[in-house]
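Take a look at this single chain in structure tokens; it is the form predicted alone.
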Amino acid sequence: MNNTVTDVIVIGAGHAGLCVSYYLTRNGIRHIVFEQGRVGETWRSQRWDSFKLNSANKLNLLPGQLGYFDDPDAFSFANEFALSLETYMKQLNLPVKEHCNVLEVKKDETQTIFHVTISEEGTESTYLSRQIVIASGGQNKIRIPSFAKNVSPRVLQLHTCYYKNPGQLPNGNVLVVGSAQSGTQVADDLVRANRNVFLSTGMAGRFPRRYRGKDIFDWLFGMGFYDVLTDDITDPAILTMKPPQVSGAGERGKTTSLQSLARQGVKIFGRAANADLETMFFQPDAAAHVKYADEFSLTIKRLIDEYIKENNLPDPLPELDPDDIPDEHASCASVITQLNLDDNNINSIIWTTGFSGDFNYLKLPVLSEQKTPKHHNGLSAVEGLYFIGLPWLRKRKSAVIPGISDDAEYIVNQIVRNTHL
């Protein structure tokens, strides 16, 4: 036992983490920033090779971050801004333990000290904090249908975290499951190597990677896009829409689309239901998608040209960009709804289902039956326990970079207004 009480412990290492490490620096607040691996260690281990952040380098700077990449518009590498996070944690030396698992969290009887306990190097230890920081995030627990069990043994299966290149798979074609970011991307990667590919959709957007002679995002944030409070949501659909389709692949990033991937020779296939030993099942929903992601992204065009009607700027016009043509009738999409595996040559699967987050080392009644966070804006039911780094946890930007230091700053006012009570 440590029997020192700091202010504030913050779990995670992170973007998230090391951003509220920050505000909490400069605000004189003692704190301790545990990290189960390295600085950034969900950039560097769940990322594949050719990875590349969706948002340019100059929207991926936290508070304080002296210049760091040369490029101010190219799209970072997954390791590139793993490297970056541990820069920034040297230059402004936080309070950062790397190797640390956190085992659990819980309050003493009287309800005023949280006991942090962790195991570093095989030795278990607790430390003790007034209050508490939940960066850990929400993808450290993968998920995959509980049917992929189903599939024969002689087809490797990858979830998305564990997939780094087409050279690690064996010979033949691949199915890919989820064409949401993840998904489109993990396509292109293989079709890119010569790999027949086969690509199960969901209900995706899209967003162009340019318009009007501007990235997407400097687009977006510029009119305050992400920056909708959650509070001001009254469509719960909304908040658990999958990320839109985009990509920062290529010197300057590129618009990805299902019809795009399909002129590649990806064939495209609605939602995967189910399967058995060499038979895999789709829901007839694939042109669906194909125009919902069409519709999504004509959307946002015509959001943008009222921000530039409403505010009298310059109005170029828009770039011929041909993965961004709509496909009317969809004809990219196939009708079959059954594949066989063995029949096509389907060797790999790789699942871009997605992840969730893991709290269970939180034996504190701040979990959802579901074991998700029940916040509000951040703030937990129980005093002193903080969220931050989940999708819509106090507006549209709270779930990617360039969001975080809102959020940090907004939870560490709160620290410093309860630190001095």
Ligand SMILES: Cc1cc2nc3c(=O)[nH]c(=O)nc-3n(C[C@H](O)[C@H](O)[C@H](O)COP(=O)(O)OP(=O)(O)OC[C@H]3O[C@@H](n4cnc5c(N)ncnc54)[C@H](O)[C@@H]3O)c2cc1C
Given for the second form:
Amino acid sequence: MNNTVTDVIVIGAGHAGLCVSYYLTRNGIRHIVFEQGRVGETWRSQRWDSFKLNSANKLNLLPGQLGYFDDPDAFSFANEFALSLETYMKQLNLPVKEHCNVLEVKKDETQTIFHVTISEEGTESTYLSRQIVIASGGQNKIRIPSFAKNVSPRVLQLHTCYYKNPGQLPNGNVLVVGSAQSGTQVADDLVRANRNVFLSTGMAGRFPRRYRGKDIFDWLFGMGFYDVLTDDITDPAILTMKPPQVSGAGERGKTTSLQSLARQGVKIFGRAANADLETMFFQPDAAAHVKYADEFSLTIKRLIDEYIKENNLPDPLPELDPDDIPDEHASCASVITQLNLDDNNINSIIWTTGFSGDFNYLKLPVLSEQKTPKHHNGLSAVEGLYFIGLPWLRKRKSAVIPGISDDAEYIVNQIVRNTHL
Ligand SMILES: Cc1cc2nc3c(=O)[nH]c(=O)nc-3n(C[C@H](O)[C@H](O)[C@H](O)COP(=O)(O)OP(=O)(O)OC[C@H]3O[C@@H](n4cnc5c(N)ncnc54)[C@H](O)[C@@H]3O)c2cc1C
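Switch over from the form predicted alone to the form predicted together with the ligand, please.
Once more the chain from above appears, this time first in line as the rest of the complex follows.
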């Protein structure tokens, strides 16, 4: 046990933890950031080789960070972004301790001090702090439907976080399950390597990559779309929507629609509902998913049109984006509801079915029955314990890189107030 009581311990050194550390440093607050792997670990170990961020370089700059890129409008590879986080930590001298896995967080008998037990190179030790920020991310436990275990062991099954490149898969065809950002990008990666791909889709929206002369995120951040407050959302369905399909792959990123994938030979199926040894069963909803994504893109473009009109902005003509043209009759969607894996030479399945956070190390009443964080705007019911980096923490932009500074500053302001009480 280290008996020194520090002001704050931050758990996790992704962009969220580093950004909190930046504001703590600026306010002269003593703290330590514990990271189980290396800084930006998820970008190093959980992305595939061709992955590029879908937010342009200029949007990914953290406060106080020097530009690390030649082209502000280009999209970085995951390892480039991880390296930029590492450089940020070094330039600003942020107090990060890498390879320290937090095993347990609890409070002492007086309920004033947090006890944080870490494992570092196999040795356990406990650190004490007055306040604590949980920045360990909402994406460290993979989610795969339970029926995956019914599938024959001859089929290689991988979650996206273990997928690196097509060469890692056995020869033959691939079933990708999930059609939000990761699923459509992985399908695109495979098809470019001449793999035959079967894509099981879900209800995910789509962003056109560019519209009226600008990247879609330039419009959306510029017009305040991402500034919507969680407290102002009346329809809870909005809070659980999947991130819309869009990709940073290629020179200037691209639109990834189901119909554009179908044109490249991808077979579009409905939601995977069950499986047995050699059969995958789908819901008959592929057409609904195609229509939903088309509608979503049209709605976004309508919002931009309205914004341009209301603000008297120049309105260059929309560019022709063949990948964003609606498939009016959803003709790319298959009506087939079951697929024999063996007959179709499917030897691999990639589950792009998402993640959840792993907060089991928190031995405090801050988790729901489903083990998800209970908080309001990042403030938990336990005094001095805060969350950051979660979808809709305070705003629509809370879980994306360009939104983190706002939340980090807000949380650190609470910490400063508590520190000086
Ligand atoms: C495939 C994919 C693509 C994405 N692309 C983009 C994009 O292009 N642009 C964008 O803005 N957003 C993107 N996102 C969203 C963004 O990556 C996440 O919202 C973001 O990584 C969250 O940042 P974070 O710092 O909160 O969490 P993370 O980046 O997950 O960082 C959490 C850190 O905590 C560490 N940690 C976890 N548990 C412990 C523990 N017990 N002890 C110590 N350390 C621990 C982890 O190792 C990790 O380094 C993408 C997400 C995914 C899954």
